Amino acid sequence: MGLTNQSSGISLIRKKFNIEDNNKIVLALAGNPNTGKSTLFNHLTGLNQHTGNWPGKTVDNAQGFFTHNDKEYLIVDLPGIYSLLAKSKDEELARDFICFGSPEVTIVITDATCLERNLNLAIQVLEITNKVIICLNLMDEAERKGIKIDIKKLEKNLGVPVIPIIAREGIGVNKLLNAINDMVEEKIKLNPLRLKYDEFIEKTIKNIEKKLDNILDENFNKRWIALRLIDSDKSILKSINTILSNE
């Protein structure tokens, strides 16, 4: 069930991470450093994984395999980051791959311990698609530190599932992994949180998504490229020119 009608685009950047089976359906987890995520990985995927450099990067990737409910999936573990505004090479290719490779699902893990400085990543995450699962990891530190969660209130404000796990014991995976499955086949009703902004740049944010309907089809998110683009975001400009010229 992976994507059928990709554009070269998205075909090239998944190529640019070495990701050219289409039978499976493809993952990304994504998540600040030290909140578990490798141990989420390596929990789903066993010994079904490899390690390697991202082409002509230095930056270390994971990619893993997993079948749920006749499913097969490819997980691709993105650099452990605080933010998708590309100020480091990790950034640059989590951002890259969640904006051009179009995963079927995005999972942000989170460590429940210190979740307002984890959400700031999930809410950048969220403007750029609406297939975002969070996790949130150390549930059982967040309980040893009396730190209480209100899980429904948090997934109704954001929009999206939340689910709480704990990883190294891996609790609540199975949980994660029928919402993959639903999120998959469209069973979930998602109204992801998406910043509003004032009234100029809501429309200098409409002028330049009509600008890129001339360049870029229906599987790109404009508007937050449009963001990026506002905001003097010259990598963006260097990922979205490279997809053009191979197509």
The other form holds:
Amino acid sequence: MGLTNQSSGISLIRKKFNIEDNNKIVLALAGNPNTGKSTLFNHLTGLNQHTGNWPGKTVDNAQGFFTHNDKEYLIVDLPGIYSLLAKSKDEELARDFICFGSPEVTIVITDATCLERNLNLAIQVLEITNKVIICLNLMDEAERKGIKIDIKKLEKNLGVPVIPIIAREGIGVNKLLNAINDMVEEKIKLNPLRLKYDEFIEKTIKNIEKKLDNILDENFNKRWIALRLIDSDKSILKSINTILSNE
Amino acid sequence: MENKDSLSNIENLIYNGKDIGDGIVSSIYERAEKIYKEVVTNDTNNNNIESKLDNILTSKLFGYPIMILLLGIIFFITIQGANIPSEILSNLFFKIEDKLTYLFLNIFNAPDWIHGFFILGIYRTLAWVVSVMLPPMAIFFPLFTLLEDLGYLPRIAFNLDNAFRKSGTQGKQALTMSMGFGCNAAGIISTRIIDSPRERLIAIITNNFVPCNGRFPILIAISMIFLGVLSDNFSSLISTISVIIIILLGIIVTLLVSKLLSSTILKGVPSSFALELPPYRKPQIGKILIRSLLDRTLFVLSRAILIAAPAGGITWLVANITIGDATLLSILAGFLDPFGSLLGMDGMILLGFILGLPANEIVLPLIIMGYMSEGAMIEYENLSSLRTLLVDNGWTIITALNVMIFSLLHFPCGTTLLTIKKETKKWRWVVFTFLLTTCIAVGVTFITNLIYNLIF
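Please supply the coordinates for the form predicted in complex with its partner chain, as a counterpart to the form predicted alone shown previously.
Every chain and every other molecule in the complex is listed next, the one we just looked at coming first.
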């Protein structure tokens, strides 16, 4: 990873997100509001965190550090969001970081008691990046409410690891850390879910992707950018523009 | 490797076909639903009281009626319960007034104007503020806090989301509007939760159309002493219904003005938001009582007293300073009178609203003060004699109704105006809100008065 980082200019992009330290493995923590994202963040990093502002924004940007298995990690707590369609400032920020900040692993924390809504975000994150771990939080509350989740089936559907946890009590966090470790070491076989859209959309995506090939290098997920362009999402252009103009 | 040219190239790729965005989003949602159904089994879902309750409370059919019914019950209890303590308090205060008058005039030999300023001005206004406002507040606030504590307010926002969306804004405005029932200044600060600057401005400008803690007592008091007595058997019911109608009117005006603003000077598409319905909670009765009585009742009351005391004194002065052979008060009220009667009210009422700018709590006491200091000083010792006082001063049903409507729609109080300045950073929006609300209040009362006069 170190090599690709230096060669690609990702470090420059990350600098835009106030990440100066390139020796640590960068993780992103995403999730709906009120899913226990900050609880997990605090549990992982303890007092080892600092908050600042996102570049040019007033939204808090919390970063924390921790060590596991002799690896040093830097974890970014993204704002709580429901989607990556960039309808709000928070969504735009989270999207930009997951897409352009190239975190080694993106952890999507979900609320086991209302999984359906949380899956929407998970699926959207999977469209951007392969390296995703889904965290099922609030398993105790789900159990209390009589909700049973077939973890194996969910893993098969999403094609990435799914780790049940109870963030409040720290249960399952070790499993999560091991999964992060394995993903960083590329020990996990990934088969992430990619939505197939209808024929017309797919054809349009292909066309735009081809054109994007001439403009953007391999660090950008062109299928996803094409998808956003089809959705006439102008904010993605602005983001690409700011990131390119600093190179 | 990249340059500006290539960027404009990308720009050309933006696809402008419609409906494709919807197609993408629905693909995502469908897949999420499919996976959810495959992996989650929910064996107690049907027994889940909470979701059952939510299904009823937020259903299309029952959502609104239940909302109105719950508010109705609260007002009914308030109005029914406030009558007697109000009488007791006003009796008590006016007995004390007699004693004080005796003390001032006969023991201290104080000059007439000192007695007038302190007793007839300040003390009497305070007595009215406390006896008219304290009982309804002490009953209403705990009940309203109970509703809050149960977690019902977010359900109100959920119910209203659709209506606000149709008005070109979003459901979060229902939440900030609900906050406005507590205090409009607080409601305006709470609009920070709205991301879109356009929708936030609309929420700020329209927040004043729901009655705050300071205005509820006026509405309740007038409905009690004036509208309630229309029928002997159903007095509390009529009062309740009239207060509910006023509140619904406030919500309707909120929606209409939002719609108007979002289709004229603040144009735009409503942004999406997801509202989480928090779990219902067991209310903590002790905490509710302390919080509502200390934080709300005493807070509102002390604010009212602080402002009412000097205002009462000043009103007495104004009523007793004579220019030529008329008092200053009658000159001012007389000046406003033609305009007031156009709106189905009178000059004294408008003067009360104007002098009540610092705090809406004191509008009614000011009006009463004005009436009392004008005519011969008759002893008014209970609420039914208060009604006599109002009737003697020409109040009819339309007067009472229009005072309530005007109180609901008129310019925000001083604190709220300053808050608007703080939040929008521009005086322009303060002036705009002031003018807009006042024009609407004038317009609506003018029309109701016109209709009333045409019919009767």
